[in-house]
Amino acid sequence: MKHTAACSDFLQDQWAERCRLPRLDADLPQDAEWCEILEDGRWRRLRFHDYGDIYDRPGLYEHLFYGLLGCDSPRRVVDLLRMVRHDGGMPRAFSALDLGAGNGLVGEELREAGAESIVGIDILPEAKRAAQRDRPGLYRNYLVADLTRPADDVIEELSRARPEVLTCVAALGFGDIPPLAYFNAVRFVPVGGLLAFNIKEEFLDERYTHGFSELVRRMVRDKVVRLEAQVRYRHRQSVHGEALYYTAVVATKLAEIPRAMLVRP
């Protein structure tokens, strides 16, 4: 069931009256938005990278992010992978890897896409309880791991996994998930498995040559992946009311990324 479900718009309507957006500085940058909550009868402030409290609290992601923020992201990134596996002839049934899963909204585009087997991961282990919460059942299995040092338990499970897409969506280009991490989930997917992410548009720019936007590019450049499809959209607006514009992208993995391939976050 989608997160517009009458359960989730009732924990969402809960927060109607009491989460608010400021009037902030258009130069404001965009990791260091807030909003306001009401509790036990005080304003309290809450950066929208605080996931955990957020998540903490049942119906206020979906509020502020979807409701406020018109955010659709995790539709429009799960639409373009669904684009090139039909395109591509490939099966509808697939399995999947969600890295940054948080509280399973991409997860949940993910089933309606086909999805059979889905194993989230993030590194709050918040977001594991959202999930189980908002939508008990969804995935296979949800790890609470740091990927870029992850485990032996956690390295078990994703190479029983071998997830045939990964997808990682709003959580690159900020430091949510460093290149290692990302490096490491791309390790489980097996050649000719699909990788489906979105990034903030001007993250692409050759001007920024650290981090995620210069493993992309390099990973292009030296043919470790093929690009597919790729869409400009609007990701969701500013708490000043700008659009702010991503890049979805989706690409087919056609060799193991060599580690000199990494860069700094």
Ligand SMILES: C[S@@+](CC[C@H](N)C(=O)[O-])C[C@H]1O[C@@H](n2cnc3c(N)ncnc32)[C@H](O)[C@@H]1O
The other form holds:
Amino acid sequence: MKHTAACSDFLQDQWAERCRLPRLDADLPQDAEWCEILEDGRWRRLRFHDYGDIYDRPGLYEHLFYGLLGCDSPRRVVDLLRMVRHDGGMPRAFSALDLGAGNGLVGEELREAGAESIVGIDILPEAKRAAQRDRPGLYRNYLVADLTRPADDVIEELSRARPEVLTCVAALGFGDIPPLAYFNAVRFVPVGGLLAFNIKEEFLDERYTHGFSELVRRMVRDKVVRLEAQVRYRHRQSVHGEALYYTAVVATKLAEIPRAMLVRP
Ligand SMILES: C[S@@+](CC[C@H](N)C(=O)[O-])C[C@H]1O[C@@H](n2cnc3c(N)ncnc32)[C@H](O)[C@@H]1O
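Follow the form predicted alone with the form predicted together with the named molecule, if you could.
Up next: the whole complex, starting with the chain shown before.
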């Protein structure tokens, strides 16, 4: 698999005997899933959402999500982006902002798709450390910031970057990136730029009237964005072995998002 190029097979294989998926209650929600890792002779529980602890251990993120659980989202979202850019006759080279960048798997796909300048942003310092450790030089800049309250230097850097593409993969809809942070990120993308993201398929369902789901519906309905392509695909399997389906979306930004469109999560 591609991710092994930067994060070596060796680092991932180290976890083969030291990371296990316990038998979990079938009702356990996706955002409460956990695994166990063997450290200093003892099995220790790690929640999947304890990203900082996972990033701190080289190879564990890749082994757990990509090896054991078969996650395919960075590739699927960036492939859709690549297709839209190709069909739109856009030049191969582009600049990107990767929101919720984690340890750089999306950045790696973006680079392969032609991104020449990628700025990463994540709320966790552990994510930046892991990206720099495992994929040095991939991001032109990697900001640790909370985009619900961006500091002046963050605003300055993102204004300078003027990314033609905003990616946000596996980071929306589970209490991760709030609508306000996404809204603020979109402001740095010029009109005509592309937004590429994925979300659990049922979160786009009309029944979900909260948070990011509602923001996306409003953006499409009021023609703030134009949907270019979307695809339902298998994001990964759950710890119970069930397929978790997500929708990857690529849309063109047509106008600034009116602040009134923001809804409470
Ligand atoms: C499942 S990981 C996905 C990482 C990467 N996009 C990938 O696909 O491998 C979700 C990431 O979103 C980040 N995140 C969560 N809330 C955030 C926020 N408010 N602002 C920025 N990043 C956030 C987490 O720290 C984590 O690195």
